[in-house]
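Only one chain is shown below, in structure tokens, and it's the form predicted alone.
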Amino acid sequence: MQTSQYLNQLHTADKLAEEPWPEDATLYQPYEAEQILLPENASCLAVKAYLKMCNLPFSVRSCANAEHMSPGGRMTKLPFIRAGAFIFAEFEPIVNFVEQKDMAIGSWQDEDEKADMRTYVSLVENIFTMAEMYVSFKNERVYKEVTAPRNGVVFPWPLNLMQNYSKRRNALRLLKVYQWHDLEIDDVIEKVAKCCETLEYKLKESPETPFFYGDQPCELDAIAFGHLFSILTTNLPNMALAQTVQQFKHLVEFCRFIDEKYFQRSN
């Protein structure tokens, strides 16, 4: 049985590598203005940044039931991308899909540097996603004023109440799995601050270059931008996360650089 599964995986990998990147690749996400939540927005922005850094064409389709259309995922289930016959959800599986096709950024890195970089990627995804979920679902004011209204906006009453209950229950379960459920807000801020310190230190190792690993981007640049920029630009009743990130000027400048270079926005 294990041999059969392994052969199937090899066959899938070969198919991924053989097929060209489809011109009609579509990234699915919730509606940005009315519906998307902070953790989802961060994940979606990270994937968009990565695909733009790879110079791969894709369109964005916003739909109310994007989360329920997703094939699943470890954290947010979003975004998911349909590329030809293949569908992948969340940052890491989408990155792995692109790497199978030899179109990924970071191919210039050696194995040791890739391993080091992926340690940072895991740190960023785990710390920031958990912090974003904590603030969105554990902080009562944020939940009542922002999370619940946005999450339930596309559903009629009483389905919106059921959807909010289910969404919050799943988020709290995930926080418990990662041992964030019983933390106080000060503990969350401390974890975010330490992660920012680690990122800023890494960024300052190459002071003459704009990216984390020199003058070319890698997946760490995409995922760090997605989370940091979303935190900085999302208006919440509790702005503790944004205020923490704002203390790290090199990271703020990094976000401004990536935003202007790949999204053609200024200020």
Second form
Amino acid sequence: MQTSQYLNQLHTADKLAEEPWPEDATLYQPYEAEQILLPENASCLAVKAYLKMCNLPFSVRSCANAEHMSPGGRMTKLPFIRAGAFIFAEFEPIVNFVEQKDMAIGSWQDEDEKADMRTYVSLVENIFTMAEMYVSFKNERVYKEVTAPRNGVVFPWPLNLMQNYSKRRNALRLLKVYQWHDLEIDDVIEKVAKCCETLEYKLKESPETPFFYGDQPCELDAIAFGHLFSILTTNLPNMALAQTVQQFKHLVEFCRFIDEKYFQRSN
Amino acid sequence: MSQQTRGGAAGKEPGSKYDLTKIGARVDRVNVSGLLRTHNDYVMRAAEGLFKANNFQQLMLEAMSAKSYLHELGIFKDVSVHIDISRGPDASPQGYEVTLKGKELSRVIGSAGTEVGQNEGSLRTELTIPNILGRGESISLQGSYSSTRANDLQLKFWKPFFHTRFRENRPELSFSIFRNTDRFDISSFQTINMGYLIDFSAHTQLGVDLTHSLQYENSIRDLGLLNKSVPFAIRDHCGPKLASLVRYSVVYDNRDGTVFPTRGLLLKSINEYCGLGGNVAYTSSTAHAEVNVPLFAGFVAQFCGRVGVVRETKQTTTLPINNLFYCGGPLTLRGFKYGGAGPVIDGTAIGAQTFWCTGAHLWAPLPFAGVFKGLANNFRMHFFYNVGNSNSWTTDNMRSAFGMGLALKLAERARIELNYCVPVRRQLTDKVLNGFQFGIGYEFV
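Mind pulling up the form predicted together with the partner chain next to the form predicted alone we just looked at?
What follows is the entire complex, opening with the chain shown before.
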């Protein structure tokens, strides 16, 4: 059993490199209008932006049990992508998968730049996902008015209550793992502001181009856009996060640019 | 039934000194002693038959049936009967006094043991608090863990109504809260069911003796995957769903044994309607039949059949995968792996919406059975021929297998089979097992 699993993995790696990007690649996510939560929305948007930047075709399928269908992940488990026989969930595994196909953006970067960019990517992913989770589950008003009703909308009573309970418990556990559980909202804002500051500084390094690194997009552009844009456009009873991001005019401008370039034109 | 035995008993002893039917008897008093927690009215009906006795033989028989009735009430560990002539001023001539001495069950009963399920063995522990409120009401907590890594936890409260005037119908009401995990290894998923169940069961004797059970179940069924590469047709079903269903089952059984019957008929039907609220909707029916015909020299011909159908209702969006049927395996189609004779998606078996399956057996006692006496009674040899199919009512693409084997009886309830199977007709995607196959269970085809 054990050996066959390794063989499987080896086989998978072989196949990954060989096969071209499948025509029927599908991105699975929860229903955008009724169901999806802020951290999940950010993560889904980041992946979509990345695939669009790579110019890879994919279709989006919304289904109520997307989270349960997901093979699992580190944070939100969403979105997950089905490409041929393969399934990958969350931003990083999907990016790694695409990079094996030689179609990925960012192949022009050298090793140093890549390592540098990876640091920013994981910084952005951790800080923003945690901040979004904090606001969604730890802020009583946001949880009661937005998170709970949206998360429970696809389940009949009393299943929705149980699902809300377990979802919140898992979210709080994750916050505890990353040691965000005992922070006050002001600390969270401060962390987010610091992260934004770093990003804006990075963006300003190449003032003549719209992207973080040179004149081509990379992973960092995708994930930063996913999170910033979601935070800016999601209406919550507590808009502290959005207000923080709005203070960084360059970042807002960056979001507007990516949105127009990759999302408005195709629609 | 009792009429016959009486006649038989009287006729059997023409040479005995006394014909008990000729000795007049009248029951003056019936005492039931040993009632500590039990209310008097709960055992009242034990005496009913006794007062009707008018000769001594009847008195004895009625006393025995009163004793077994008291056992059935589920309050006594042990019951003994004492018959004495009645004394005192009110005593009639030929008057008798019957005392039923019972010993009540202890407050808490615990048990642990092994149990045989369908194609699995399990370890089971149970803790029962019998007769809490004095009229047979009991609570039990049981847990089991099976060889297929399924587990089950149940808290059950039940109340029999054997003491009412519907005594003959043996009505019983129960309420249970359960959580069980089932693994469908062949389809790489497992379900966790959590909920409650209300069950009402009774017998009816309108011409034929039927056992009915009407259940309402409300449960959360959470489906999870067992490994990473699972076809999307199965992955689509992941996540929790709320099921609300009624289930009606009826059983007719006049066989002379449950494991190795020699004559008689068993008919069983289970019908489910799911979709009273919740977000799972389907109807499901299964029927099982078994006919046994005695031949000569201990040989028995047996014919079994089973049919199952799952249908959509108006509210159905997708049929729940965990309610579909798996055909194949030692309990249905021998010669195939469990679930190996059904539809397949991307190499993984997926249940069928309909299936049918029949079996013809010739049961024979072991050769030289006389030498081993009692032990040989627990063994039988059989030749079988199984035919069945999934998702099709025709015999065009059916599956079949034949073979022979040895079966062992386990405690009047379950059967262990070791068969040599030869699959005859199969389909390309089927997983067959040409050779020895082991089966354990209580309901075979």
